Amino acid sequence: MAEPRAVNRRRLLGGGAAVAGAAGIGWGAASSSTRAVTTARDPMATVPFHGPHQAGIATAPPDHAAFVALDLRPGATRADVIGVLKIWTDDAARLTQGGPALGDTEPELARRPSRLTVTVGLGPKVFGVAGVQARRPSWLAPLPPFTIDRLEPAWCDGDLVLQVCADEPTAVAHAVRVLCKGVASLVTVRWVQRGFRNAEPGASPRNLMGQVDGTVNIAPGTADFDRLVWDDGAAQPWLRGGTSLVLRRIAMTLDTWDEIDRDGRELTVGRTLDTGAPLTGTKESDDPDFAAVDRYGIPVIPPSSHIARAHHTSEGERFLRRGYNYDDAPIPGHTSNSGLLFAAFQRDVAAQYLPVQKRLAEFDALNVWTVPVGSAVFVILPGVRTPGDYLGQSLFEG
């Protein structure tokens, strides 16, 4: 291995880049698995709405997403919560299949669903308002504070959440507006976070740091996916077929990232920029070898690198990652205001997500250039199996 890389590795291992903290960004754990795959973009394509699980989780991620958190209005009741969920069920069932919602004032915008999916979740407060506190999952609570966090209330928490995804931004924007205005008398919008991603079919996308993203993930339709993502109803029978969502808004300090040379960037993450291969491999899908050392006896993949710190220590620390870039107007004095909307789905936040996040928060070189500014946790409701049922029915009537 060439001398410049060895010198950079020494600097990374012993200098200021190897500092505490990380964001848990979607470069993920370190063993090879199924990568995030996109499909051909067909503006008329639809994703089934009805089924045991909500769409938008096992679904191949579309190019555009909007995450919307909403708060119940003061004085909201159980009937109000059920009313919101019934309206959303009917509207989403229509919109995702290319039809207008009831009372849709722009029905023409619904004709190109572009694989539109609508995924609905609940925050902790709803269970008290609706009188079902005993049915609240034990893990449903805000994440504990991490020293790396610089959380802004404008991007945190919420009573309800919508994840709206499609391959065309117009489909996303129209669905968000219809879903929000249909329940405006019962809820208020807390925040909206919009993201995008793009990749050739069969390839992994890249985040705005230029890194291949989504290499390591759990493959939908496998036993691992069913075990690690979908709830089996053992602790809360009503939740069978549901899951959890942790949404982290990760700001990237791209202005200083731009100052790092190519070797430094690759050593920080533990993967090459051009192919996404681990530093010990040649292909993106290669398993990293954390024991490999160079001619100086220094680990080829630094122990402080993101993939080394994010590597799961047990099978139970795995979860589904769906990341979307965001790029907002820059604040004064900066060139960009960009980052990642990191969505993690797992059946148990405490058992699966938190151990990895805690390890990253203790020590991760990438945290020099990433800052968590938003955080929220929701329970994702089971799917609607048959027309006439509604989202959350098992919670309120089971």
Given for the second form:
Protein chains: 2
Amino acid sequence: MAEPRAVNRRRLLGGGAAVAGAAGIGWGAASSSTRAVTTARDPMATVPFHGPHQAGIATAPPDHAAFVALDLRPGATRADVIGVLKIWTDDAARLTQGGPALGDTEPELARRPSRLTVTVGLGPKVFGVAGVQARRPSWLAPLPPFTIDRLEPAWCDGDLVLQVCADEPTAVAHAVRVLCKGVASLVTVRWVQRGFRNAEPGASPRNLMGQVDGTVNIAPGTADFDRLVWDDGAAQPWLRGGTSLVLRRIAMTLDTWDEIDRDGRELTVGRTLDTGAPLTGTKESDDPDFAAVDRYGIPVIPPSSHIARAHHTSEGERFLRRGYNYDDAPIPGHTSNSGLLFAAFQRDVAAQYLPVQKRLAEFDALNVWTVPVGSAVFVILPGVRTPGDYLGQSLFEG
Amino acid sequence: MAEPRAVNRRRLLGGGAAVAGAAGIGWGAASSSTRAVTTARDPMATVPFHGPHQAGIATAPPDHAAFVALDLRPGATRADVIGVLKIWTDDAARLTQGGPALGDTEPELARRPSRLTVTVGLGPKVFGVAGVQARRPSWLAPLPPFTIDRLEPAWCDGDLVLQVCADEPTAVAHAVRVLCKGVASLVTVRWVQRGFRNAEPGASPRNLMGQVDGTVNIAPGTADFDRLVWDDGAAQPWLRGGTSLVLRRIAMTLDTWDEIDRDGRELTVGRTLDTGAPLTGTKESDDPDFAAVDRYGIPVIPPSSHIARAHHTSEGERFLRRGYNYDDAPIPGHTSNSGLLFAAFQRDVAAQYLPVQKRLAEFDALNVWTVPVGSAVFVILPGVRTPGDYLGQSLFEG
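Since we've got the form predicted on its own here, give me the form predicted in complex with another copy of the chain too.
Up next: the whole complex, starting with the chain shown before.
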């Protein structure tokens, strides 16, 4: 525990278990850091539903989230897809504003929206079913396989997705229930993944490995954000204002992570555990200096470290991270079942997300303790600008 | 939907689906109502660890809870049991006060206790293993089988139990991880059940059926509470200041619950959905009047209703309810997997809990939509009065 940092750093740099593996988690790059500010928890607070973009992306992340993937029932038609989207539009417009859904059987559970957002996306298959194959974004497909993957089909893919977020889990539970049962004749639930995040004041939240996670991110309201997250309609005019979601379920092998001491952990990630500052800095918001070396000539931030590998090599390799921790009931024989719901939003999966994922899959010191067990890619529909319109309307009627 | 209440009531009283089944949920009785007050969420708030009783019982329930059952490994000895309890005592004393556990590998996750409590109990088998069989409380055994039960072994029993509560799920996750891994050589995790609750200001929380749940309860700090919850040491001197926990996992069949209209739901429970007031009252805190009849001579609160059946027939048939909602990932082919972690604390399971459970199992209109799928009984150890002492010390050394 008391080994000097340089010794540990050499051990890490010299290979061995700490660098032998190959999963991207808490992808931290550098420069122009910004982060979501911790918001007060007001159970009556609402997030606007209507607008050029769906809520739940530029929205500061609430404490709780559920990601729900659904599959169209066999024989589903274009009309069925439109039907689902119309129902969800109406439900989401009401629930997010603190009102009950139409025919809500538990209207009292809708009274405390606590910043509820509902964000809707489509998987690849829907475009064929709905006869709009030519409008499918080129990047909308499962990610290519990576050697680090240990994917379980139960956590992969899906025809439709709902991201439901709120500060109170009761609001999430009620919205998920309403949204799923209202379309139960047309779709089946494929998987549900629930998560939480609790940020310290003025800091990014911590993952269950204890690391400050999500430091480097792109800030809503900036030109970077608008350019990197929102589709501009150049390739697919119907998609203007939409984006994409990559959801990776990343299991943490906490039992072996416990075997590595604090210095080793910090060198693995490239940040201090205490504040999340890069090893070359003193504050979480400091930019990492990947060129800095110590008196032995050894890089202060190991080139094998997570933040060094995750660092974007061009401005285009950036995306919005909006992840949640998960902590499910352990499978028999295990002590815990924890990890990260790594949610990434970007205009173009191929151009922005894949290069970083490939680089991390190829090598990232953190890969020893992180295992991707789920993976899914969805196109996130543009927002509903006008009450009465429905999610996806530009895809079908534009 | 617009049927007059009397018609529905007759239908309910006359039998049929609504009264055909036989599970106790949200057990509401009457008189001397009190309830926990919603507390502000301060991430730095702590609940004292030391005292004559363990925390987490008289403590106003935080928003999140995990119940963890563990089994002793084969060959475990008295020394092992004492070892587990000493480790847990030290961990809980530190974590609940906002500090890291000894050797905590993620000390930063301990920084925001958010009213963390850790409550420790023992199952029946431990008394034999530890050679203290004569000190086993007479009521410490699995509940007798009920015809309503559809118990799954995965959610039943256990040698030891941890109840871990906090307002932030990260604090719960970290504490559970620390407490489980610190004793992993001596015990295995049997099950983990996680839940949440969100109360409206000045009201009891709602369950996922939409009902105000937990209205009638016994209030910490009253003579009733002290008499009904805390063991007085009369039968087992070592247990003075302890109590018992009955944990029932009660699944809600929400799909069929959706088929019943609001009047039917209110008659099933005996309370309004809007405010939780008894059908004979206007406020949640009003005492139900089971003798009141309408102009047709029909009882306003149906005798088959949940609150009528759950109503204690003597003052001794009362206990502290401290339940949490659960909303887990659905099993394939289902839309949801929701219910209640019904946690009841009482001095004597046989005298206080069982009569009510038997009455509800025999008949309760709500049983049609509630299914007990898990059941466990534990003795909750007395508190640790003096720093340096350990949980269960009076059992082994008294």
